[in-house]
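Form predicted alone, single chain, as structure tokens, below.
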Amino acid sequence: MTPQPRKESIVVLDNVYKYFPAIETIFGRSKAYIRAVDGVSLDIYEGEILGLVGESGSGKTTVARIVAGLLKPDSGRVLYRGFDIYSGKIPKHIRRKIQMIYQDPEVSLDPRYTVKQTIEEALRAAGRSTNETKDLVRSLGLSEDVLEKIPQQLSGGQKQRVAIARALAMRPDLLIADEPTSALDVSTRTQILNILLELNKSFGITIMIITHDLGVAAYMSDRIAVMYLGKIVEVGAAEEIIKEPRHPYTMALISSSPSASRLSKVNIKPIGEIASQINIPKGCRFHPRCPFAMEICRREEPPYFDVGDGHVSACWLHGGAPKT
């Protein structure tokens, strides 16, 4: 067998936690916390597209904001090329190298600025010539007449392209796309996803795409990581995750996605709704909804089991030796 090339990590999350106060006493002290990110460890490899999937409330966006340098974790480390970005003030060159594209592009677009002003500001911040503005706009399929428009004069797809152009002006190593197409119509969604794929293919930009739709993740990703109630429950190559999911929660997500379910033979329905992030169940946090739950699932939180070829799953159904 030909040895696989060693994968270099551009970002490493090492046992990251982030809790938010949920209920406070009359003295202003928190007595309950939302466990948004509850001990996440994850590598993002150079040049890959990593899909981070899960239902609303799973902690995906919180992870994205932590990776982007926008939200300091309570504990754990976030390493960018080996540098702990939260060990002090985040250096400007790292902020430029990790860029985020939001679900609502207007979050990152100043309503007072024209498209030209928005992109030129980003180019200057990156030490680049503003003469590149037109080339950036054209490269994303926009006509030059958008340069003099403000965000309110643009369609949703145009706004998202401008937001991508603004991020690209920084020459990032890593683009984090947080549900980048959920606010767009179907035809525009495909166009935006294809732009991201081309950026990865042509320029080698690493992309982390956050989505609740496993169909989108299957279309875009090299690897998929699945989150549930603040934990990563399964990670593996995208094709294997879709065709041979090993965690019941992943199976349920696939079954609920028309585009993903066409690629897989699994078909299970979870019981009830996602649990509270405040009162997370003991043991496996998915067990109250799992049709395969056993007694051990109710007592003990499962470790990560290696199910082959870098595919890991936190489920007691696998038994055997956990991943070390």
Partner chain sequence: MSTRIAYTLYSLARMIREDRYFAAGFITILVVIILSAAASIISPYDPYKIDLINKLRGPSPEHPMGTDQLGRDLFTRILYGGRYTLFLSASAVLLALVIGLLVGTLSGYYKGWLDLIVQRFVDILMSFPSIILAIALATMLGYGLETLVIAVAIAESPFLIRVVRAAVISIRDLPYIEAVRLMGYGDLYVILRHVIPNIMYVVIPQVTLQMGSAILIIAALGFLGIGIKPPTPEWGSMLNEARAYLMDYPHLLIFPGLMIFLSIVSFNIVGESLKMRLDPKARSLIGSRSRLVWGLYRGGRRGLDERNTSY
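Can I get the form predicted in complex with the partner chain as well, since the one above is the form predicted alone?
What comes next is one chain alone, with no partners or other molecules.
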């Protein structure tokens, strides 16, 4: 693994928190909170593909929405190209360069709009000519006869392509793909993933792909960040994370995924099930499921340890000096 040249950050998440009230009360404040994002700091580098991996309840989708500018965090800063996304000072034309692709193709497109209307709407928003609709649709491998169709008449893969075309109409610099293939069949999945890889390679679009599937993350990403219960537990170069994971949760995740475990030698089985996001365990949040849990894990939350080459892991097993 060659050390990666230090790249410029396009997005900086600085100690971001987002809690949701667990019970909605009419007056007064809720006492219990779902700690969806519980102190996340993360950089996305210009031109890279970053895979954000986690199970349901890890907070990965909340992070995606925060980066997209759709959900204001309770505290912490979110910078896009140096602008605070939530300050209101970010120019509109810069903010528009962040686009999203969603998980469920069934609700990604307005059911009443034809493909043509959907794409033209995006082109107009970007101040581009609607004559480009055809080229855009064709560039994603769709035939022109889909233009007059409504989403109901398209297959899942086609819908996802249209959603990508809509995002591309904005000429994005950052594409956030939230589980873009988990609703698709395996054979269609590769088609969509390849389109995203191509966009990254040819146009240099930075991509953050959110997925529960380590196999997808490995195939797509330059770097992988692993989330567990609202916190990032490990970040590093994709191959290193899969081949030499340092955090026990990452190891467990790899062992549980038949496709990722083919790429790695680690094999540990996690105990029990993911804890509730309301009552996050004290100390290390993974300790109740961790086969290596020690005394300190129950008491103190581990800091991030730098294990080399920008590979960071939050686990007491590393001992040594924490990353500053």
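For clarity, every value in this text was computed on a predicted model and none was experimentally measured. Numbering follows the first chain given and starts at 1. Only the largest set of C-alpha atoms that superpose within 1.5 Å between the two forms is called the rigid core.
Residue 90 shows a C-alpha shift of 2 Å or greater between the two forms [criterion: core-superposed Cα displacement of 2 Å].
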